[in-house]
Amino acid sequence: MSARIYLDHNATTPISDDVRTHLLEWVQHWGNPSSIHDAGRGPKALLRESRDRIAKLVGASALELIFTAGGSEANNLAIKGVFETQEKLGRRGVAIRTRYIFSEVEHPSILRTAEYLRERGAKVDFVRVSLEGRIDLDQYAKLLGPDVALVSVMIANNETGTLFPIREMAEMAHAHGALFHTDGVQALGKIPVDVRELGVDLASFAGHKFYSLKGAGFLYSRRGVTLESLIHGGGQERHRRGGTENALAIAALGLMASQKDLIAVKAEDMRTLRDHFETRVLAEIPFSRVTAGDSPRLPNTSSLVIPGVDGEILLMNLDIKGFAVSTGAACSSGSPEPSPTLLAMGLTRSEAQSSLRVGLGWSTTREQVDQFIEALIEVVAHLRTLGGFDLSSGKESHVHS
């Protein structure tokens, strides 16, 4: 192949040409945006303009945004910020809410924060998600109560692309007086997102999932929500997050935010390519299937189970041929264990280990998708032959230990 083909846009996205064009211009604004002299005015203006653009991107007001180093920090700030606020009230003798609800398929930055809360004495509950990628709303309704401080459920799953009914779940939480946070990191740039329409109190996002630089994200915090700061320092971000802002990366995200109107158009382009991809794969690779294929999903994401191959070995063979894909969440790569998300949804260990995630992007072409399909068919056939996969029955022999 003359060039590599990148199909892992759920892990990160390439920097857009527009962002790359402006980098040298932005680098000239090297001062501290908190400085009141001339060197600080340029970066301060960049931050102000970017904040306004990003706020419009997600339907918020500029003062409701807290810039962070990325999505994981934004998730931690939302959850720990609520928890520490409750703890502070408790130390003053005020009755507090002590329970927190999450879905079983959240990003590791959420699940590990949930573990932290439990270690600190909070009560933590998890809502089931079915094999079809649908959250158990009946169980969720039973878990809600007057002791719930916060519910956190992602807009879109980073591995399967499944979309959750955030507006409905937020309304149910609010009926019990609980706050609602959503991890919107995977949704940004793939589908239009409006925090007001979703009705959430808190929402996390990251720039590098939207063709911007790594190192910048933000938390939408609805006016009136009180969060205890995690990073104490200067008065940046209205005293909600200490530390000098990453003006360069924030400017990149601000520029992409100005392309808001393209998101819905690009979403349809990616959906057409994804459907073409899945149709061919299901027809040409026997026994393959799409996880949660009949559920609402991001338009760019396909999570496949291909019996008879090991996902990591498949990934490495495809990488050698010039294709970048993944088996699941990039933050969990290198782990010998199968995806916790797929296991939580009800896939067997063998099925989870035979998974492959394909994430299309704004610049992905049909020609690239077809090249990938041909390579995938070839590699799967080769690995199945080596593993002794029985094509007549679809049974595996010794693919997994």
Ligand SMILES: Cc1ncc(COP(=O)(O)O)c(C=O)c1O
Contents of the next structure:
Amino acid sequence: MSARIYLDHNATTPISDDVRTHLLEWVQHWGNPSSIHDAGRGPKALLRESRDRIAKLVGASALELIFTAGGSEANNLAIKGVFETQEKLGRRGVAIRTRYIFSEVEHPSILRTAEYLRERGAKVDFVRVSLEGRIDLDQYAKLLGPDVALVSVMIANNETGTLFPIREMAEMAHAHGALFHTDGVQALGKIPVDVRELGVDLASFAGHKFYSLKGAGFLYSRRGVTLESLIHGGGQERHRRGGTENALAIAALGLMASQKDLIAVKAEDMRTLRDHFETRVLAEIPFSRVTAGDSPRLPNTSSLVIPGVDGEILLMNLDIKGFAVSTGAACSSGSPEPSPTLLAMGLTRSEAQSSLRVGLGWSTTREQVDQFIEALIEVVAHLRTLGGFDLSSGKESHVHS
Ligand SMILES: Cc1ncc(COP(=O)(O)O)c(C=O)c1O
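Show the other one: the form predicted in complex with the ligand, since we just had the form predicted alone.
After this comes the whole thing, all chains and molecules, with the earlier chain placed first.
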């Protein structure tokens, strides 16, 4: 195996060639965008142009974007920003909303923030997601009420790629006067996203999942939504997020945003490859399954259950052979615990520990996918033999420690 093959685009994406070729030009604009003198003009113009392009990318207007350091910060800002706004009103004697609703399969930057709200005295509820990847809309309808301040449900799940009915859920929240936030981090660059079509009030995104740099993301905050800021400082981002902007990373995201029209085309290319991949895997690896395979999904993501192998060991063997994939969310890999998302959906511990996530990207080729399938078949067969997997019954013996 010569070149390494990267199939973990849900963890992060490579930096696009276009971005790479512009980096040296952008670093000329090293000034502080807030400076009034000449050194500030270049970065200020770069920021303005990028903000316009990024706003167009998601169907927002430029002033509705708040640049952040990435997706986690945008998620924190949305949720804590609404919570602190409510708290402030409460201190003034205004009757406030005290309940927050999330799905059970949100990213840790949402789930940990939900825990934090609970510690601060808020009521927090979670909507179930089924084994098939469907969110329980009946339960959601019952949870909604006049005390709900905010609902936060992701557009697409990072591990299984399942898509949730955001437009419908936002309408339901609005009928009760609640705000609706969506984590769009995994959706950006994989499917077209338009915040107005979705009808959301707040939406989070990160540049490093969209072929640009780490260190820049943004929160869409619909005009009229009041958010208490998390980072108090200078007047940047219209006083909503203090700190000198990361103009370089924002410019990179802005350049990718100008390729908006490519997204639908790339989505179809990835879907064709993903379907080819899954068809071969299901046919050639006995007892393998695709989690939530029949649910609406991102076109690039496959979450496989391969009984008889441990996901971490499989991943390490594939890494040695030159393939980068994951067992779930990158931030939790290395942990012996199976994915909380897969467990929440109802997979058994054993199934969750036998899971592998494959995330295709814009530059993934059919040859790469075929090379990966060959390696996967070989490694799975080897590990199954070592583990004493019974190929006639599909029964595993002591695979997981
Ligand atoms: C769905 C989702 N939300 C949020 C994040 C966090 O984004 P960041 O790494 O930019 O903080 C991730 C990253 O994996 C993600 O997949």
